[in-house]
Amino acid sequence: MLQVDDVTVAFGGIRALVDVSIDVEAGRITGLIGPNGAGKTTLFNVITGLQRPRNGQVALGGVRITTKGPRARARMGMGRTFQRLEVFGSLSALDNVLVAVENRGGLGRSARQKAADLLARVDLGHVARVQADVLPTGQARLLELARALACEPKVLLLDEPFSGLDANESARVGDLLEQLAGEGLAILLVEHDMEMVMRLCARIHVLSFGSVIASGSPDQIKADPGVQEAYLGAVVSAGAET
């Protein structure tokens, strides 16, 4: 569903991504992991059209979209959440989702009902009328997810969706993502919670210093010496210290 081929991004003399190639299949959750500064968010920006690559191609459903802007990609079926929360703070939770529903062509009572149904799906029906900027971080992340789903994506890019969630919220979101993948959605997940990554992802790509150093199943990634040295060893050590 999503194919990235040989993407390079440079900021001045610094190459943030170097010949990066990844794939994301429909009906599966694909992980993208790596240390801070590895280039994960830059790659998300390339995929969603916020950053033009120096070289390489991005294709959605077999159609090249490298020169298309974010709005066109969204209309073609690409949704995204952000590492830094991006909600309309002065609007209610319901109206945050309604904006996306209406942007997709929904109108009137049916649009409001669809927005309400999406809030209910992420367990936020009880805060529909609450202003978004007073929601706790965990609920705000769920609101972002509901708004992304309102765009009826074929591919959903999630940037640290478990950040700020407690254990119960994380479990519910994990179950929801598995349901969405089961319905045919292609999901690309950036996340530092390795327990959730290993539980949810069928395939994982590992970035380090802007390059893909490994791709494979969770078991293959955990056993890869290069990944252990570049990332997983540091994650385990940090967990042991805390």
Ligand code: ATP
Given for the second form:
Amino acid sequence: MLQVDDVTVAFGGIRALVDVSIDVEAGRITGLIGPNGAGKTTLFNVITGLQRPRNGQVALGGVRITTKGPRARARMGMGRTFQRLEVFGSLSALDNVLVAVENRGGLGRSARQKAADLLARVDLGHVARVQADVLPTGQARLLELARALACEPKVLLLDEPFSGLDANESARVGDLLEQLAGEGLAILLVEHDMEMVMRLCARIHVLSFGSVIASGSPDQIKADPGVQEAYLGAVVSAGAET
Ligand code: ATP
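Could you please show the structure of the form predicted together with this ligand, as a counterpart to the form predicted alone just displayed?
Below: every chain and molecule of the assembly, starting with the one above.
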């Protein structure tokens, strides 16, 4: 569904990404992990159209989108959430989703109904009238997901959706992501919470110093000596002991 081929990005003398190729399949959750500064955010920005690569291509559903801007990509079915929450704090939860539905061209009562359905979908029906900036982080992240779903994405890009969540909230978001993938959505998950990454992802790409050093199943990634060395050693063995 989403294909990145040989992407290179340089900031002055720093090569943030070097010949990076990854793919994200429909109906699955794909992980993108790597140490701080590895280039995950830069790759995310290339995929969503905020950063133009020096070389390489991005394709969505087989259509090249490398030169298209973020809005065009959103219209073509690319949804995203942000590491720092991007909800409208002064609006109610329902109105936050309604704005996203209206952006997509929805109008009137049917737009309101759709917004209510999306809120119910992420289990937030009971806080529809609550102002977004008083929602706890877990609910605010679910609200962001509802907003992303309003653009009817084929691919959903998630930047650290588990950051700041407690175990219960993480489990809830994890279950929802599994459901969405089960319905055919392609999900790319950038995340530092290795337990969630290993539990949810069918496939994982590992970035280190701007290059993909491994791609494979969670078991393959855990067993990869290069990944252990670059990043995971302590985390994976700690996870294995618990
Ligand atoms: P983190 O996990 O900390 O968010 P990351 O994997 O997302 O890190 P990036 O933020 O993509 O990594 O950064 C990759 C490299 O590119 C780093 O060396 C960073 O300092 C550099 N970099 C990123 N954006 C810019 C920019 N706008 N100008 C100059 N250098 C940048």
